[in-house]
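Form predicted alone, single chain, as structure tokens, below.
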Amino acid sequence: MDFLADINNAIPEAALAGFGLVGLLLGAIGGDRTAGLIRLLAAVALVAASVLTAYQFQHPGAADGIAAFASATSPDGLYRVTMFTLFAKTVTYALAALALLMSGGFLKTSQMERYEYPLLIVFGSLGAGLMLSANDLMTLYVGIETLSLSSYVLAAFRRDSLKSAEAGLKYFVLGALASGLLLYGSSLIYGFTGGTAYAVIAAAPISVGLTFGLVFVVCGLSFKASAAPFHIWTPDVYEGAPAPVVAFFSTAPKIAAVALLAHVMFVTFGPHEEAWRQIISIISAASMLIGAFGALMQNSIKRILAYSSISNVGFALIGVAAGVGNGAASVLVYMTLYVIATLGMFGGVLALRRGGRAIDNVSDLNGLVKQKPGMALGLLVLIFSVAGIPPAAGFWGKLQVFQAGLQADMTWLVLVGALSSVVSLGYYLRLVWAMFMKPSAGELDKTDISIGIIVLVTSLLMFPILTVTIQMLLETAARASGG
């Protein structure tokens, strides 16, 4: 009966854990001509985890957090979800569905329609709601695996691209370097604290050995979330990486990988605050920094936005940096609202294409008002969310983790963010202008009808009208961070 309770407590995993399974099954019996099916029914088994994952948000014992799968070494369970990673992976299972569905035109197109890409999207799905209901390292490194390992595959997909096999082969070298740096951090902090349970860890007092492995594992996990200086993967993936890949990377296990980060400092290593507040601090300037810098010269879009996904989770590391109290809510609110308008922006770039080549270079976009008006608004809409120009929706996000730095007096780091931000509109504004001010670079294919209505729908979510979503959103941030 415990046993049963415990999957209970752990639905939403245990549904894309069965759909999986059930997946791989009917693909190997079917082939690829299941393939169109099983993308369909995998994009229902992601938005029925989300809608899972949400409703434990009434579960009674919620506020206090979900337990299940007690172990001896770990009495408060493996598994462990709160308010905070609830919200996390209710956003990270949606944005994945998302993903899944708009991703349909370009594989038929690319002839990539090959039924183990959805399946690989649930598992590494599944592998992110993992680590963020992980309460032990062992069941984090597993969660991290999963989702590591599917990624490695995704972004190797396309087998006829040599840019993609190089970007599948980066990514597997560093990820598995970063993997033996977290592994290497959680064997020390087992050796000086006598246990992986986060209880365990919380526990125990500051010592060498603890703040060494504490490093270890800030590294493995800022390579996750592609924060410098572990960052040196993202560009070189995002352009070899296929375009839905690409969009999958940016949203879902984008926003896991930071409320991860966030979670394990604040709860596993949240009495040992002022061990590694500065660390955290020195990653978010870096990352703001690099990101901004770093796109300054690219002209391949896929590039520019791997830059820019380097410098927001920058942005979101100062509400990590601020501590739980201050923090926790801000990051929530900053990297949602920043994952939606991502997963717009790849969702025009999966769209345009031209003599049914996809497009990547900024000079691509030229006229592109001319030719579709409504994609050039909808995508000038989601550039102002990313780069937090007001009144776009993606200013109130950097505005709460400003406001978070500055209550946790880190005035340094806010105009760190500040001086990024600035630098930033030169790359951002540098899309708006090829779009509406240069000449037409020449007729483009016609939009797929999916990906039109996720890039509509995202840049509404992302226009300044709509403050009723802004401050629903900011409720249910600060409900879920305990505020």
Given for the second form:
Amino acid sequence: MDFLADINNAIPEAALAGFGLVGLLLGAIGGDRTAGLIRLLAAVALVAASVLTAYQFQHPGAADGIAAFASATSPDGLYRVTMFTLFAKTVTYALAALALLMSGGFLKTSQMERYEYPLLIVFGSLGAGLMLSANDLMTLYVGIETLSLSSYVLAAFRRDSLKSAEAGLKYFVLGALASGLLLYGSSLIYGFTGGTAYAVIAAAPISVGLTFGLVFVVCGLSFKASAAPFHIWTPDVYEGAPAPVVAFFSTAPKIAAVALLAHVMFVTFGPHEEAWRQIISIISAASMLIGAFGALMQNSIKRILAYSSISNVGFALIGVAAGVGNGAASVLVYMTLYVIATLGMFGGVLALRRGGRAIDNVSDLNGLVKQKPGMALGLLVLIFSVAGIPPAAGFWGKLQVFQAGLQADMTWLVLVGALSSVVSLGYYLRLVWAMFMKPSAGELDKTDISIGIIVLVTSLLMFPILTVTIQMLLETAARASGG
Amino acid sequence: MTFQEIAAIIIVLSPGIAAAIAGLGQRFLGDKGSMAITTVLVVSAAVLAGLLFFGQVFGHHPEGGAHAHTIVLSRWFDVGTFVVDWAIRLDSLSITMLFVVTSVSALVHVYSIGYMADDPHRARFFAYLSLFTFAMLMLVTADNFIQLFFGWEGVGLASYLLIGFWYKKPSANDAAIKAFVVNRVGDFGFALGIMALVYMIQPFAGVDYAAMGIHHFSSVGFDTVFNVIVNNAPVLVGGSGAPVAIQDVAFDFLGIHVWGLEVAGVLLFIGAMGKSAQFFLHTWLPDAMEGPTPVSALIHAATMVTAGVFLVCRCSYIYEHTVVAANMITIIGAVTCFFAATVGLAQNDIKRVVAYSTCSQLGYMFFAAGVGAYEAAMFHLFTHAFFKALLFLSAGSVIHGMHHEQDMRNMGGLRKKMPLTWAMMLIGTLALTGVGIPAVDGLHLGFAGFFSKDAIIESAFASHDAYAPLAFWLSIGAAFLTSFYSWRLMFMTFEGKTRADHHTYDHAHDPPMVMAVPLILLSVGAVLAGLVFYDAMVDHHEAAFWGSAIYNAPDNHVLHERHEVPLWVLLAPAICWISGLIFAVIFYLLAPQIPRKMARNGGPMHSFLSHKWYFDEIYKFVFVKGTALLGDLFWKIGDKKIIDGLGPDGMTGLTKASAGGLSKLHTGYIFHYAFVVLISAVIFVAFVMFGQGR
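Previous: the form predicted alone; requested now: the form predicted in complex with its partner chain:
Let us now look at the entire complex, which starts with that chain.
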């Protein structure tokens, strides 16, 4: 196959990789003085990647299902763009850009303004893009590791902080374990099907070895998506890592990981649906319940975020468990709405500072409405959206996955979802209660303008006035899922 | 539009406008402004209503006095056969009520200017008074049951607000709540009655309803309901099945086979019982005396409490076709009139005596309607409004003059101090006890109550209804008791040596002009209302006057047959009031030590009466305590133990426990985490293998 045509399919990732290398060079020459510039350029590069992906999405004739980089072991190509992954990649890149943009103020005030930071985010996003575009377990692994290695470093980015270093180390060790599971599963699959290409695996008959491999692959991917019971690293890592890194973790890689899990299930193991359906629904139910119950006793906002993201991954997995026909679109809708709201919500909360120190306790939010009424109102909308309270947009996402679950006759899973929604209100409303009902906990520092803009934009997006956007999102997601 | 229609619209709407202006704008208007606006508007409504009423009685309309028609203001509901208008129905029934309501209301407004002169919340008081008047007018001019119900609830609300007007007094609040709650029992019946009508009266496509004078079928419209009943038209019960003639409609209720019209009639009457404080539902009325006295005169004597009587007369079309419901009205009315009179004997609060007297007189009106003499009931309603308002306002001026002393045991000898009040009270008493010259042709003279009450007693005797004799004898007894307690009130208050402390007695005085004028005007009514309107309302011209407003079945000739009663029946009421007077003179003027001794010894009879037949105590035991007991049961065992225990509390306990357990899972040790990951992977593999092995 023509190399130029191949590269054309991978143009967003190629652009990111190119920029990453150039930025590395620039940083090596200019040092940390160029950090601000590189951060800006990295954001531009990510936006460009997002736009390019969106362009590919809009012109499906040139992209849909076209494989690239054929090799001896993978005649169908190592790399493939589909509508489903294009949609996920667009959102991933855009959110990575936003997460990067809003981190500026925090990085400056906590002396973390280094040029490696934006580059790590770029490489991480590149890894996310790669793993989504994989058409072969090898490419998949390379993409995952690119993302994971960047994430380990990011978690430990605040080197002088003991907690941050600990978080990085924990993440790394457990991540390595998960990678081992993934690789072990891949090798089993290779052994029993004779190939690593998706098409080969899909065509192979089901066997004990394949099932074994499938389960290990699911375990490894669930770890990346922080789905229970492989979520165990999440609260500790989120608590230790710097705030903007947490905002990044819970948005761009999150949607990428869930979309990847869905993609692998739907495409690679599509014909073996019976083998994974039960597993996925158990993981989904466990994630929802653990996410809902685990957060109730927490006081750290970051830990609450961690459990919230576990729980929400569980909701998205209802869509995966429902199967490709019923649930593919709902997964995309749910995750998109969730990550946008989360970015604004926790980005906003974690950017609040008192006396130069980032806040991390729920009680630090006390009386926010008196000091920053606009911020409090925006956060209210976002929290309602994440909790799925109508008329905020998050409700529509939840409705979509529940409908998918019901169509697939998984009523029990939907009931578990409804139950955990109710329980999780216990901690979402606690945040609201603190902001609106409690007396003020003291003067807060001035917030960064970029944070203000993010909160404003995301809360507007989540606000029911913009149901038009929901409609658009639903249609687009349906198109992405071949509907 | 004719003058009549324009006048009617102004009469109905102006108190509403007055209430809105005074109620919402009292801050800007101030006390004087609010008082002026409400009084002027209500007085002008009263003048117009007077014109309408006298025109109706004495005028010579080309269509005849009985001509009834409806002014539709706007449509309210239009759902299938449930069609409801905001309307003003003009016929002799509503015009009579318009006149009674607006004239008494206007006089009470004027009287209140004096009576409430020192109250800091006068503006609110006047707004409530006008609101009440408006609601009452909506009630009496309704052309359908729904607007009637609207007015019904409106007067209930105004009554609640006015009883509790002095809201800082706990007893006033209690009384207001009691009135509201007891009325709720009645209103429940009323609403069910309306629903029963809606359920039964559904049109059948094959019937030409227009030929019966029904131009727009509405299950709750008076025209439709009454015409369907009179014509015994076929209807579709519940909107389906085969058509049944309305008078033959029957259904099973709680396993009992009942006639549809009887059910509707009984339920509607239960509503009337609540509002008109009839036996079993009367307990709120005496307590309602906690409100300011003008309120008692307007609402709890002259107008609102008579709404039940009005309802029964309005529904004469229904009750003329029922037996059980009509008998129930007769029995309840007769028992009430006797029961309340006995309780009145032993009360010492001047207002409570008058309140029980009201209750008793309402009983007269009800059994009159029950035996078929709706005209006599309305006539008594009409005259009673004047003399009872007069009695209340006179009592009010006694209370006013005595610095809010209400206990008759602390009065006496007030005739010299307040001669005008005494004269007014005397006229009221003469009217109430029914003083007049009976049984002499050509010399038919007497006070208002004489004409109306005697008409009722004669009708009860003349009627062929099964329970009419009971009503007759009870009413004779009640007439005697009425005379006794009325004169007792007169003597205890005005005669003998004073028992008031000398400071109060020295300062006792007649009311100012603004209060005296309404009294004098009402006394004119109390003297003349019977004499002047006897002919039109219950005698030769009654058929022409009432026309289609009141329906009498073809075999109902009560009003004519009452002229043929034996002489002793005519004389009986007169003997009653004379003997009552004699007993009162003996007990309270000549030998006042006898009743005092009786009260002190507190025999069973006396305590039975002074405790009002122990109704409040029984109700408290059965309903209040019973409800509290039931509530306790549901609260402590049902809710706290079962629902909370298994529900919210149990759930939150479980949630907290599991949340705590989950938190413990996070030890922070990396090898624990790795263990969790690996063991989960193993479990999943085992699960899948097991699942596939099956």
